[in-house]
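Take a look at this single chain, the form predicted alone, given in C-alpha cells.
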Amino acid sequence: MKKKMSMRLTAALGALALVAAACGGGVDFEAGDLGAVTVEDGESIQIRSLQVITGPDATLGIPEERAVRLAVADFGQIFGHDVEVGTGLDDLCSADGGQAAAQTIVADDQVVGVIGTSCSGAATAAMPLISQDGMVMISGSNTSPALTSDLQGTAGSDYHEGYYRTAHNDLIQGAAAANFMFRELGLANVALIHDGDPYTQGLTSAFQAAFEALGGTITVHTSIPKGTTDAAPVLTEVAGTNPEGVFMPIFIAEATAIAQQKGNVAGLEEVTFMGADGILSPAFIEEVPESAGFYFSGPDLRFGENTNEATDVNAAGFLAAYDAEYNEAPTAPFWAHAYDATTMLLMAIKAVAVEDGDRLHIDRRALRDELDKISGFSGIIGTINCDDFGDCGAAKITVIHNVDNVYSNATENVVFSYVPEG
C-alpha cells in the first residue's frame, strides 16, 4: 500500500479559502488533505521540466526538455488554459542539483506537475520536497528500483508517493543484460563497474542477482570515482580478475575515460565491454572512437505505429517534428518516454481539473489517484499501466551492438531482446 501524508497546514488553508470562494457564488469545490491549485481567468497551468541539460550528461536530457514541449504543443489547452512549462531547469544528474531544483519548484504553489527528472540520483534528492509538497513528478528515464519497488510489492528505500515513470524498472535491465551476456555470448565470467550514483550500483546490483542465479561468477563489483579521468587503477583491478566480460553501466565522462584507457592494462585484451543507456548517445558511441565493438543495453525502441492516444503522435509523426524543430535527431534513447510522461499528466489534469467559470481547481490528491488508476494507456512505448508504486512504462529492454561508431547505426543494430515473463 502507498504510504499517506498526514494533512497539511497549507492544505487545510487551501480547502478552506476554496470553500469561500464556493459559498462566493463559484462551484462547490473543496480542496482535499494536499490542497489545490486554482488557475485563474486568463492565466496557464503551469508544469515543470526537470532534466539534466548542462554537462557532459545533457545528451540525455536536452531531447526529454524537447519532448516535454512538443507533447504540451500537441496536447493543446486545458479547457480554454495554457499549459505553460517555464524555463527548464537542470538536475545536472546530481543529488545537490535535484535537490536544488526541486527547492525552486516547491517555491512556487502554482505549479501542478513535473516531468523528470533525467537521473535516478537527482530524483532521490528531488522527490522527498516534491511528494511533500503534494505535488507529482514522472519521470522519462530514471530507472532504479530505489525510487519504485522490488517488483514484488516491496517500497524501493527512496520511493515517494506521487511518484511514477515511464521508464523500465532496472531489476528488469539487469536480468536483461544478464541473461544477454551469459546465455547469448557464452560468458561465465564477468567484472562490474558501478560510480556510486542509484542508478548505476541499483543496475549492478540488479545484474549481479541475474547474472549468479543463472550461475554465472561476477568477478568483481567495483567502481569509478564519478569525475575521474584515470581509469587505470580500476582497470588494473578488474584486469586482476581474469573477467570474460565487463559490465559498466555508468555515464558518459567516466565511460569515456574506461573506453580510451582500457587498451593500456595488459589482460583486457579480449574482454567484451557492455555499457547501458546512460551512455547510449553519440557523445559517446561517435567521439569516442575506442567505443567500437561495445554493447549496450536499454529500452526498446522498436516503437513501429505505436501512437499516444492523447495526441495521435506515433514515433514517425514525433521525429519528424523534432527535426524540424530542432534539425538533429534526438541524442538519447527515452524521447518517448518522456513524451508519454507528459500527455499522462495533462491528460490527468484534465480529468480532475474542475471548471469554476473561466477558471480551474486542481486537487493535488485527486491527481494522485488519478495517476495511480492508468491502466491501458497508448502511449509511443506501448501500453501504460500503472502499478502501486509508480513503475507504468512497458518492460522491454533489447540489446544493441556498436560496430562503427555511428550512433544511428548502433541504435538499430538490436542483437538481443528481453521481455520479463510475466
Contents of the next structure:
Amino acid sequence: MKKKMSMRLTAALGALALVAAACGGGVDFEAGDLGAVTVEDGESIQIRSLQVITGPDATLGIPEERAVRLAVADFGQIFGHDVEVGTGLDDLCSADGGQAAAQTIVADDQVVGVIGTSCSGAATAAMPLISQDGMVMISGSNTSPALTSDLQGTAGSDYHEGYYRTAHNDLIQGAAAANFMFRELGLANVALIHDGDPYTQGLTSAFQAAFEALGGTITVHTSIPKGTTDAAPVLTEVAGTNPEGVFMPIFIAEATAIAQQKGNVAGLEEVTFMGADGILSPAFIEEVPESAGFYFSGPDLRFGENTNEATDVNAAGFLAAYDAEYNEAPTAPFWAHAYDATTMLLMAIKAVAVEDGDRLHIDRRALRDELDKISGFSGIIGTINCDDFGDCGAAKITVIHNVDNVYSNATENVVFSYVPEG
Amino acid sequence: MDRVFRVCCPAVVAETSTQNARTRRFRFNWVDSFLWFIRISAIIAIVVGLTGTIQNFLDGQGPTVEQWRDLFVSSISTGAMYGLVALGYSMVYGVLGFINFAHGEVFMSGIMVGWIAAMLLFENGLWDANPFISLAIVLLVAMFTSTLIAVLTEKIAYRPLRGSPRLIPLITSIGVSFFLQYAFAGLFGVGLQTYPAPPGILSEDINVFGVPIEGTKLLVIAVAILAMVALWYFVTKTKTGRAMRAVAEDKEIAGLMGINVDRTIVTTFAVGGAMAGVGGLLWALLFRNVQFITGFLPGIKAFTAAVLGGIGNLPGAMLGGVFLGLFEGMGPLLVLDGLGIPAVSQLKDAVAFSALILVLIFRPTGLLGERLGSEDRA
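Based on the form predicted alone presented above, generate the structure block for the form predicted in complex with the partner chain.
Okay, now the whole complex, with that chain kicking things off.
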C-alpha cells in the first residue's frame, strides 16, 4: 500500500516537473550538489566585496573595493543581467571581522561569489562559512600559505574548497626576501618580527625556512602584537641579539612605531630594515619619514602593457579611470589583483550561466569547476593560471628600495626580482 | 552580598551561614595555602628568570648595558605617563567611589586636539624655531580639551545619576567611553594622526650625572614630576583641595560644613582631566601617533596603575604608574627571557596584568593603599 502511494506521488511530481519545465521555456537545468542561484528576470547577479575599509589598514582594502566596482562596470551585463556588488563589507583585517562579514554574506542565498578578503587573518575565519555555503571567494591580497598549499601538493591548514587568489603565495615572497637579504645584501644574521596575524606569521616562517636553507642564522623570531605603541621593548629584544638585518612583514600602525622608535635604541643604527607588501603604501613610505632606507618585498608592480583580456583594460587605463572616479591614486598595490580577480569571477559566471527564458541559472559546482580550469588568462598582473589549491597569481616577487620617501619613485626602484625555480 | 541576602531572605542566609561556619576553617586554609603556593612559585620564577638573564648577560648574550639603560629610561617615562592618567581614575574613585572608564578617552581627546595645534605650529615653523613655547601651547590645548571633556562628561552623564547605585555610573562611563571614541573617529577619521618629530634639541642625549639620557624622555619625566608636585600642593595646601578631601571623606558631612559638593566634584573631574591632558602631551612626545582608539589600552593600563598603587591614593597612582611601566617594559626581557621563553616581547601586556595580580596577592590594598572600611568598598 505504502509503496503504491509513493509511486503515485513520484509520478505526480514527475508530471508536475515536466509541466514546469515546459512553461519555463524548456531548458533542462539541474542543480549540482552545491545547489544553484536563479536570477529572476530584471534582477541583478549578486557578488560581494569584502575588504578592510576602516582602521589603519584601510589603505590596503579601499583601492581593492574600488577596483572591484570598476571591474564590474567595465565588464558590463551578463546575459542582460546587471552585476551588483552591494554595500562594501569590511573584514577589519581581523578574524572577528572576517567571520562577522561572512555570516552576513551567507545569509543571502542569492550571492554567487565574493571578492576578498584583504587580510589573510580575516580569510581564515571567513572561508569555512563561505565554502560550506557553496560560494566562491577570490582574494586580491591574501598571501598566507595556510590558505592554499605549500606549493608541493599539500593543502594548507586553512584551505577550503572554493577559495582562489590572484595574489602570490608567501612561500615565494619569503624565499624572495630571504634570497635578497642573504645573497644580495650579504646579511647572515637576521631578526624577524611578526604581529601574530596569520599573514605576518606565515611570511616570517617562510622567510626563516628559506633563510636557514641558504645558510643564514635567525637571531630571534619575535612579535609586536597588534595595537602596540611602545616598540622599545621589542626593539631592545631584537638589538640584544645583534642582527645585521630585520625582516618585519607587519602592518602600518606597528611598522610606524618601529620606524619612529628604532633611532632611540642603541645598536640598531647600522641594521638594515625590510618590510613586505603589508606596508607597501604611501601611508608608510610617504607619511613616515623614518621609513627612508627600508626595503620592501612585494608583487612585481611593473605592469607595463599587460591587458585584462575580459575588459581590454591595462594599468594605465585603469589608473586613469580610478583617478577620474576617486580623485587620487590607489593607496596600495593590490588594486590590479582585485581587478583581475573580479573579471575572473565574472568570466566564470558568464561561462556557466544557463539562460532559461529571461531567468538565469548559475550552478555553484560548475562555477568552482570553471575557476579551477582557468589557465593562460591574461590579466593586468600578467598571466593567470590556477593550481589545484586556488593559487592563481603570478609568481614573481620584486624588492624595492625607499630612498626619498616618494611612493611612485620607490615602486619604480626595483633592486631585485625573484621567480621560483622550476 | 551578605547584606542583600539578609534583607531579602533570612532563611537562606541562616542556612548558608551555618554551613559557612562549619566549613570555614577548612576552606580558609585551602585558599590560603593556594595563595601561598602562588606567592612562592612567583618568587621562584622571578629569581630563576633573573638569574638566567644575569647569566646570559655575563655570557655576553642579550642586550648590552647601554640597551638596558635605554630600556629602563623609556619604561620609567612610559610609566610616568600612565601615572598621570591614573591620577584621574584615583581622584574620581576617591570622591565618587566609581571607576570612570571614559577617562582613557578624556586622555585621547587631549592628544587628538593637541595634534591640530602641533601641526599648525609645525607648518608655521614655530615648532623647530621655538620648541619649548610650541610644546607649552600644545600642552595648554591638550589640557584645555581634556578638562573640558571631563567636566562635560560629569555634567551630562554622571550628575543626573548622583545618588544611584555605583554600578549605574560605572556602566554609564563605559557608554560615554564608546561615544567619545566614535565621535572622534567621525571627526578625525580612523587613520593614524602623527605628531611632527620632536624638535631637534630634544632628540639629542642630555647628560644627567654622567649618564646620557634622551632629551624627550628626560622632559617627559620632568613634566610628570612637576605636574605631580603641583597636584600635591593643590590637594594638600589650597582651600579647594581641602574641600576635595573633605568630600572624599564624607559627602554629606562636607555639605553640612558649607562645602559646595557639586562644585567640588566638578573640580575633581577638571583636575583629573587636566592631568590626563598633561599625560596626553607626554604620549605625543613618546609615541607621536594618535588614533580614536588610542585611549583604550593606556586607559586600562592607567586604571591598573591606580589599583596597583592603591586606588584613591594620589602618590600611589603615580608610583603604580611607574611600577607598571617598569614591569611591562623590562619584565619580559628581564624575567621571561631568563626562563628561556622565546619571543618575549609579545607578552608585554600579559606581564603588566600579571604584575597587577601578583601585587594584589601580596598586598591586597595596593602599594600605598590603606584598608578601606566596608562602606567605601565598591
